[in-house]
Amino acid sequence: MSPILFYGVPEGCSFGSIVALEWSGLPYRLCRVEMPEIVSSEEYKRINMAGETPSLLLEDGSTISESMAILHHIGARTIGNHLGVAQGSMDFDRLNQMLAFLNTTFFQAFGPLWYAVEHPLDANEKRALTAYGTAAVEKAHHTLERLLEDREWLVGNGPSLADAYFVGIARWNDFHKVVDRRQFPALHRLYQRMQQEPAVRFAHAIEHRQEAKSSGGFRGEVDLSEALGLLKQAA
């Protein structure tokens, strides 16, 4: 069977893994997981005990969770093309460093804002969380602008796993409307460039259940019950 990526909607951080799979050309399928209802269910916890997305069900029935692990798995299977780089090389270290920044500082900056949206809070609590999150997002954007150093891409001379992960997180600003991205010219150019990528357009279409044209190895969607059946068969 082809690997199955479990992706969360709406606005899941699994977006970057879909983009990376499209870029990789590897065969894969997708399984839609509604948040927070399905992702926190006991049924889904057979796939991911933490109740999170993304997760990747491999051909042998084993699973990988966490975006960083999934992205590096994709990279390891595409060594030699424009996406994968060999562990131990300077290029890998630079990629890993950028991914770590995106996964900690950039991703986590939005955490208070999502908490304020998703949980019942009194007015003072919501105001405090929103202010804290806004400051964190602004700071993360300033840092990422400096890291870009007027380059076209986050790492190297072309799109990488870091750019795939970046676009899935950066779009959260469109929901929360924290910063005017145009204040960060290099970051804004990268975000706009990524919107033109066929893989990004495909991921957006998949999330919104629109007609989606794959430029990669997409083999269709499966529902959670079917995916769990495959997990049981393979285990």
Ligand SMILES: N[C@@H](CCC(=O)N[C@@H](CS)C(=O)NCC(=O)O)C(=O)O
Given for the second form:
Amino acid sequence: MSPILFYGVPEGCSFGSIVALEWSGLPYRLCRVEMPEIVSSEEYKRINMAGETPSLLLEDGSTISESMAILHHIGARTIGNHLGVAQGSMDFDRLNQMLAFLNTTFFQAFGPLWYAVEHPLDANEKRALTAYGTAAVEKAHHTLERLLEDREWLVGNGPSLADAYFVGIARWNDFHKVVDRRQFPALHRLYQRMQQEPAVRFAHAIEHRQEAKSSGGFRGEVDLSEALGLLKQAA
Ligand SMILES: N[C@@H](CCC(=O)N[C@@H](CS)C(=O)NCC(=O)O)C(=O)O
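Could you please show the structure of the form predicted together with this ligand, as a counterpart to the form predicted alone just displayed?
Below is the entire complex, every chain and molecule, led by the chain shown above.
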């Protein structure tokens, strides 16, 4: 069997893992997980104890959770092509550094804004969270713009796992309408360029249940009960 990526909808950060899998050319399948209902169910927690997406079910029935672990797993399986970078090299350290920034500072900046839309709060609480999140998202964009230093891609001279993860998080700005991305020219250019990537178009189509044309190793969708059966068989 090919690995199964559990991706969350709507607006899941697993978007980046779908893009990375497409770019990798590795065979894989997808399992859709509705948030917050299914992701917090006891069934899904057998896949991911934290009740979060993404997760990856491997050929032997074992699972990996956390975007960073999944992305590095994909990278390690593609050493030698443009995505895989050997651990121990400076290129790997640069990639890991950028991924860590995206997975902590950039991701977390949106946390208060998500909390404010997903929970019943009074007006003062909502205002405080919105102000906190807005300042954090602005600061994270300024930092990322400086880190990009006018380059075309986040790391090195071509697309990497960092660009794949970036595009899934950066789109949250369009949902929350915090910054005008055009004020961050390098970041804006990267975001726009990524929208033209077939892998990104594919991930959007999958999330919106539209006709999705894979340019990678996509082998179809499975439902959660089928995936859980594979987990059991291997246990
Ligand atoms: N540290 C985890 C965070 C994963 C995470 O927060 N996933 C969100 C979607 S982006 C989720 O599953 N949330 C559950 C929910 O919304 O109920 C990672 O980087 O993979």
